[in-house]
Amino acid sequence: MQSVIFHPDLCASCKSISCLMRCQYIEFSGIDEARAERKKINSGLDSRVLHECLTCYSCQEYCPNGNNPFFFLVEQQEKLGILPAPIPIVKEQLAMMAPRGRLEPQKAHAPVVDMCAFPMLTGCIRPPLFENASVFSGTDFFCNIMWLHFAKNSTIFERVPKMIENIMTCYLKDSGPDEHSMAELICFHDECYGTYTTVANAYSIPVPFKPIHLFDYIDKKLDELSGKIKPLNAVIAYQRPCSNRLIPETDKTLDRIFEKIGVTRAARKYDRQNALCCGGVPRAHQRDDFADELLEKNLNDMVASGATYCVFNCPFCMATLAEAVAEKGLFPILVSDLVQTALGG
């Protein structure tokens, strides 16, 4: 199996072991224990971390050296057969999310929006924010980053290059502004952008197009549509998704978006680098008690913040929490739909 780019010597010289010491789900007696467990992982040995890891991506953001500690951890889980979810569930998911060969090439025009495996959300791509956009979705274009939650690095290596080829062949081959410019792809989901940037770099997978994060697209578009903005004057609670840990720079762009549409991001205990998983991942791992605990912590934190909206950028997070936050009096909404509301769309 191919390996991610990881430098054990750089990890061994780390003084903070932030990847483990800052973990919100695994406790250590101190930095010496954390260092010892990290050494086991780096040496290809079993470690309790490999069994207890929630696979929330956080250590990838916490690493001060950009050394891909989470990707390497997942690689070791797979090598040692320590799968976070029961094997029947992993097999079921692998079959359900496999490419189907249902490719329908079409002449695309900018902006080209990748909805990943969420065709049910294509209604979000509408004017004025997405005027005349080309849209595609389906498992033949699925970014496959979810396998990080299931210790299946091998599936990422196997499927992602094919997905990239499908995207280029079916939608982006002739969509560049000119023959000398790289075609641009707007990634509706954090996970897609994280795949075609951070993951692709760590796994040495070439990407022949320019990924554009949804937030960067919206931020720029709001400047063009500034005359149509009607400030919402609302307080929102943002459920930061796991995948944003791979691309933390985009969180600042989101703050600019909120400012432009007149909403205040509530100061919460469980936001930004302290964000908690929505609970959907441990539920998929059949760790229901853990999932219930995370759900309660998130809900209580959101209610205490005084927010009236709960804003999501991950469809999975929204599916996990939407009903629960609505019962608490918060309106669940995606970032793009919140912006459309401010634009009257």
Given for the second form:
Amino acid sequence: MQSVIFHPDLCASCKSISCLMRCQYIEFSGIDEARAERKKINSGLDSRVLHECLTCYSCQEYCPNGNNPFFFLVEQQEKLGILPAPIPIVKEQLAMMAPRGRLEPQKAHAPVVDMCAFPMLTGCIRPPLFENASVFSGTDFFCNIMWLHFAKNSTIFERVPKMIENIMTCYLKDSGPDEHSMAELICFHDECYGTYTTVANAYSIPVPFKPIHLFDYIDKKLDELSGKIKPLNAVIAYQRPCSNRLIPETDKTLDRIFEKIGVTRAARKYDRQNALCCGGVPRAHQRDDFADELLEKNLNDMVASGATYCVFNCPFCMATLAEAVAEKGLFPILVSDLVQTALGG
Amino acid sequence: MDNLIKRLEEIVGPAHVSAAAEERYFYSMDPGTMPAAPPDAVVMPKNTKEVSRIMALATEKGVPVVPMGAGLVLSGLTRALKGGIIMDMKRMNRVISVNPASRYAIVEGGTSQGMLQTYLKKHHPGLKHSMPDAPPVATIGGNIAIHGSGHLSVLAGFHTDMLNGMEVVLPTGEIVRTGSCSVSPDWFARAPLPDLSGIFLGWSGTTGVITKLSIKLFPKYKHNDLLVFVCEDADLMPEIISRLTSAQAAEDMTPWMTPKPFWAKGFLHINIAYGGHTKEELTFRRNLLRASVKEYMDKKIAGFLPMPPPQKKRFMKLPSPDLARFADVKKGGGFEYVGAIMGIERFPEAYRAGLEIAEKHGVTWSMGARIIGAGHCMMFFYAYAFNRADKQDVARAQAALEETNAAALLIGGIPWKAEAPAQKQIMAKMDPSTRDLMDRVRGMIDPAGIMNPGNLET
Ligand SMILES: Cc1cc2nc3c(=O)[nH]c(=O)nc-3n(C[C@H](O)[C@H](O)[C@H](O)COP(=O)(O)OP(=O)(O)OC[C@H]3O[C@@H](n4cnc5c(N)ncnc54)[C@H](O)[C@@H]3O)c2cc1C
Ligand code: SF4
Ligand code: SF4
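Target state, the form predicted together with the partner chain; input state, the form predicted on its own:
Expanding to the full complex; the earlier chain stays at the top.
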């Protein structure tokens, strides 16, 4: 089995064990217990962490040494056969999200926008934010990061290089600015950007194009379109998705975007590094009670923040939460649509 | 014939009788595989009196009469096998009254499922009736005549279990009532009287024409949800179904197995619909259902498919569009299924038999079931889609259907709303004294032998 990049020696000299001590979902009696569990995981032994983990990705962000603790945890789950979800659930989803081989090379032109496996969101790619964009989506281009939730690192190793090849062959082959520079790919979904940057690095998967995060694209675009911005003057609650833990630097860009469109990101208890999981994954893990608890905490916090919008960047979080959020009187919206609103689009 | 048409015109008016070739062609078949059998005429009565006069006339002349609702039974039960008249009931489509206190609706025999659904939505939003997954134009009378089932069948059994009583016109033209309405002005139950409704239920229109009926209504929940349970082992299904139904929390449970879309191939799913007046009640029911099968989840051998709310919407439509969509897979408009009523414990055998038959005949298939009552039995279906314009495709489906009927009987099941050839298979297996009793009942009610002849004959 291929392995992710992980250094146990960094852990051996780690003072904080932040990866586990800061975990929002697993309680430890103190740092000694956390250290002991870390040691077990690192030695390839069973640990309660491998069973109780919500696969929220957060430890990836909490580790001050960039040691990929979450990716390694998933690897250990798979090695030890510790399955977070029932086998048929994983198998059926593996089949559902498998590449279909429907590959038709297209003449793409910049900006090329990757919509991951969300063809139903293609309508989001419209002017003024996305003028003359080439768009693609589907399971042949699916970033496959979701398998981190299902102890399936092997699928990431197997499918991600194939997806990269598909993207190159079908959309990016001839679309670089010149033969020496890499073509750019705007990742609409956080997960894709996380895959083609952090995951690819940790899994040693080469990426022959330049991934651009949606926020970076929007941020730049807002400068170009600054004359069109009508500030929204609204308070919003942001639902930070799990995959953003892989690329925390982009959260600052989002703050800039909010500022540019006249939006105040409510100071919530459950935002930024304390963001709560949307609840979709624990339901897949058959932990509905836990998902209910998260939902309630999260919604109460959003309402208390006085926000009028609940802003999502992950379409899956939005599908999971939109109804519940709307019932509480908040307007669910994707970041890109919120920006389009400010631009009158 | 001219004289018959004239007499029919006198009863229903010229606009509602036809012997035109195109009309006879149209009424000669249904979407299933059974060969066409055209009637001599089609008549559309407006009320019980007209039905009664038509039946008296038919008995007098010895002309067969085939009652028909929407003609969606798929097994050819509304074809005029011996010619005569098809009595299309669609003009008798009134919702007569609703009793919200005792929760029932009195409707005319040709009232469609969609019409009652819409009526209740508008006038009694707190009530609902059990919808089959047939297209909404299917009639309540036609469904009762075949022991149909629907989306409240786990809660309350077959649709005939939800029947409180009927008004029926006998082949001789006499009008009779069954159930409480034969004594009281109210149509609340079949008890405590001798249950004469049975003479017409499951008889596929061979004993009389249902002109009115009282059907039970149920509280309509404000909050509704759906769970999809998935496993890979058919041998586990009886126990899983038994546990889920033992929670007594669901309204409907419909297992489904299909090779298309490809990702579903090899998996056995159970859609479980449930509701609650409040969110708390909904969550409580969900927890009961989940707890009932927790052992499988803990062992990781089965579990609930994660599905965000927008994805569930499609599965929660009433009626479900999925079978109708499957019916169109081959284009050309051909679709038929063997629905066999059988015990829950027969699930694994039924499933394996279906797989074998589908492979042998190379047909486009989909299988599933509807659980009836608290796991008391099920309607297990084998659906085959075919292109009606492709003779070979039709023949393949026909052969698969016939073999499926035989397999269902062999397993211990009984084909439901069986086509004429399957009826023969059932009769051959039936206790001779039961067959004899059926003959005697029918002979007594229909001395001229005019009611839907060619069907359910022993
Ligand atoms: C896509 C699809 C899905 C289906 N799903 C379901 C389902 O979930 N549950 C289910 O139960 N069925 C289902 N069916 C089967 C069938 O369509 C329904 O049972 C339907 O309700 C039958 O009603 P109908 O009006 O079409 O009856 P018809 O086909 O017109 O008649 C059925 C039988 O009843 C007799 N009959 C009709 N009206 C009367 C009357 N007034 N008095 C006496 N006898 C009468 C006819 O002679 C015939 O024998 C489905 C069919 C399709 C095409
Ligand atoms: S993973 Fe990071 S935070 Fe955790 S023990 Fe190792 S170095 Fe420390
Ligand atoms: S992924 Fe989340 S739940 Fe799992 S150990 Fe890391 S921080 Fe805790």
